[in-house]
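The data below hold one chain only, encoded as structure tokens and taken in the form predicted alone.
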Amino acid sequence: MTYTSFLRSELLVLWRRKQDVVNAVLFFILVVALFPIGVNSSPEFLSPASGGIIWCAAVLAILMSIEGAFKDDYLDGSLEQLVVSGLSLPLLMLLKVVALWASVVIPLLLVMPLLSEMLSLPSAAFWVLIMTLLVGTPCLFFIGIIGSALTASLKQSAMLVMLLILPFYFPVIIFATSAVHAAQVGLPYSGLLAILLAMSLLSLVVSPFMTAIAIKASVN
């Protein structure tokens, strides 16, 4: 097995159980489409309220979708080839991650442009909005991946691994609001998206080594 050979058979999976990531998309939409339906539907609530309702559904979604990110290779031993396999286990999980990321989120920025019309999301705010899931949401990943790899031999972990990972999640969501609304009334947001940008390179980083000495004590 090599890097790539790795990364190709992680896409593969990935399409054979598209039906987890179009049941997270879909899960995306459906709460981005009730909130103006159950809250208010007016342009003057919805229009403010738009980042911080389109990210709040993006970490749902990205929670959804990377709870059981290990659990299929622990009960098939995959898990356990990896480790022995003699390939770097961080950068593994490093390929592991970049193949979820883009079966996940490609899906969210495609249906963002409907959303956010029925958002009623300024267009100078859009391609902000755009760009804070761009650079913010790989952090979201990093993170979770370690959570789902610390919880792979649980067989009820789905409530664990939001319990361990959300509290991180919050500064993500703050900064790229932040970073939002700011662009919405006209002030700079470039600092808001280095902060992003940081984050997630720093998670980059870190995450992969994490997750890879979780995945030895799930093994073990």
Contents of the next structure:
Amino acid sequence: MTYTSFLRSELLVLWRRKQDVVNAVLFFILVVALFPIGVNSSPEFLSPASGGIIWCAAVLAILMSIEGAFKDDYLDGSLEQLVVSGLSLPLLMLLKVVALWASVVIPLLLVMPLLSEMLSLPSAAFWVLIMTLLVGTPCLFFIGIIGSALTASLKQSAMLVMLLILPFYFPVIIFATSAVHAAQVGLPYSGLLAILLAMSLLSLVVSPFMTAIAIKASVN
Amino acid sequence: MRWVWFHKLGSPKYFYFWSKPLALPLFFLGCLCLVVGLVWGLAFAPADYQQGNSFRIIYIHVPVAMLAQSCYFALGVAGFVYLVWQMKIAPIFIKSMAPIGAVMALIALVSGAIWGKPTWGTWWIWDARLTSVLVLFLLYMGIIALQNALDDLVLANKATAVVSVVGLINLPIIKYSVVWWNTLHQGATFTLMEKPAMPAAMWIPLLICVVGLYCFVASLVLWRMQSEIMQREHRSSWVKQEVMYNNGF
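Alongside the form predicted alone that was just displayed, please also present the structure of the form predicted in complex with the partner chain.
All chains and molecules follow, beginning with the one already shown.
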């Protein structure tokens, strides 16, 4: 096994399980739809709230799809193979996150024009929203994968991962929605995007090592 | 400087016998300070010129809020120590400390809400401090939930240590994100370098309360750690001897 073959196999597994990706996107759309139905469907409410609604739904969809990332690998023993493969486990975890990120975020971005119309997001803020998703979601994946690795050996862990990981997502949500909001009212937003990028980079440095520790403890 | 004493504390047996005579005096010292500080603060300290008597909840709120943060810092340090040096005592500390920290954060939230009603006119607002203490409480609860969910002891040790360390890195980020997001809460009451902005008759009892609560929590942690050590090492001969001795055999 090499790093490239690992990445290729990960992508292949994700590609063969297209239904999971479709489910994540449908879940995302459903959560977004809850807000106009449940709170208020007037554009006066939706337009300022749209950035926050999209981000909250995206956070939930990402957490749902990341929660079971190691379940099958743990059950069929391929996680142990990764540990004993002699390759650097943190690097493998990094590749895993890259594959997962591509498989979840790219479909989310593809449905984003549709949703921004549904939530009457001003077109000036649309590209800022896309930017925050591109820059901020890696942080969500890097933090979430730690929770997923810690609970890989548990049968029922969705609720536990949510409880464990969601508090760590607060800063990302705060800065991302602030950036969208700033763009809507015409304030500068590049600083907020820079902070999001900084958080993603920090988690990129810390997370693979923590995930590797958690994986090693899980397969023991 | 020799570090032998420090390494020795990493062994559960040594720690048990080292901490055993410490817990009770700390407990009494803490109780004494708390009683003195609270009675002084609640009954004898002068009333605030703006808030009247409602400010007196500061003698509970501030010490508890300080402890809630200190406990998390200690958790993070212990997690780091465990991940780097594999000291056996660190996960025992994390397991013993997390529920106490959670209770401290909860009391801070509740007492803050009670204080907020007469001064701000509301039980809860989405203010920076309030939100970050809420997050702190949720982090504690996450660690406790993880500890309870994992049956495998080694995995539970590692897992709680990892979450503690990640939380330690993330806590300042959470704190500053909510500070920039929304602020109403007043600034820190005590800072290391500056003299408090209130008269001595007000802050001395507060300081006594803070010191008392630190001692109180330290004694509780030591006791919880001792019983946790007993549980984890129940097969070793020194624990058997200790139990026999305590029961008068």
